[in-house]
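Below you'll find only one chain, the form predicted on its own, shown as structure tokens.
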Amino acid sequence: MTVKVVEGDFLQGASAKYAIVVGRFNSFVVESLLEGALDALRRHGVAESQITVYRAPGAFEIPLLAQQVAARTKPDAVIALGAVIRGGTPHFEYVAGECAKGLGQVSLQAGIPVAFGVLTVDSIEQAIERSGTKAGNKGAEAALSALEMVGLLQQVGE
């Protein structure tokens, strides 16, 4: 008996349409990580035609535009985006809690992949670390993800 194993690749995913939903808040770093993600679909054959990049104003917003864009535009993957920086107050820990935890239920609801690309990080050096350079672009990582989860999807069930 042979068992079978299902997994993604990054080809399947291709002829797929992706959203793209960016937090503005912390631009500095988010525009990276945008161009990270951006940069990872087209690699991978993904059109331009085929992703749509929406602006919420921050992490916190990111959830509901995402449950929106899923449930009004039907894409294959949402690919959320953004950062949340610490800083002397217990707001990071709200803001990052409810990001995380609201994708993860649109996700659930909708029944496609939602990416995890919003950085929560202890500072504005890690967060520069993982959008571009020593860390690499977690950005990118979050498209890549995306485009895995597509083409597992098509499979399951064959």
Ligand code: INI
The other form holds:
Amino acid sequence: MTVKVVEGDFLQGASAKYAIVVGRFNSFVVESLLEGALDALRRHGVAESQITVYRAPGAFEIPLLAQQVAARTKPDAVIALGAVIRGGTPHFEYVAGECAKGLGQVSLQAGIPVAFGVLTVDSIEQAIERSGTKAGNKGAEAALSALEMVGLLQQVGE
Ligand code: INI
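Having displayed the form predicted on its own, please output the structure of the form predicted together with the ligand.
Next comes the full complex, and the chain you just saw is listed first.
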């Protein structure tokens, strides 16, 4: 008996259309996430004409912008990028929680992958580590996840 396995790769999503929704807050970190995401898409064959970047004020606003972009421009995937840094304030919990919850809703509502490249970290040091230094670049990881999911969804039901 041969079991059919359906799995994405990084090839099929190359001709798809991607929207990157970026929160400007903590921009010194977020711009590195954006560079990482763009670099990952380009190096996997996605043309720049297939990518549009949208900027929101902060992570709290990312879900609404992502929802509107998904509804009005019909991308194949959204890549959400931002940085929520705790810094000892309870504001963190609300902003990070609403951003994650909202993006999950957008994904299911629109029926497209929404990659979660929003850092939720305790310190600026952790944010720097995850935006292109010793812990990799979470923007690039999010872009790869979007690419893989686009290819995977193309295969479902084939
Ligand atoms: N927005 C972020 O993207 N990251 C943060 O760390 C952050 N903190 O800590 O306050 C943050 N706040 C702004 C928030 O996203 C909204 O833009 C603001 O509350 C206006 O609605």
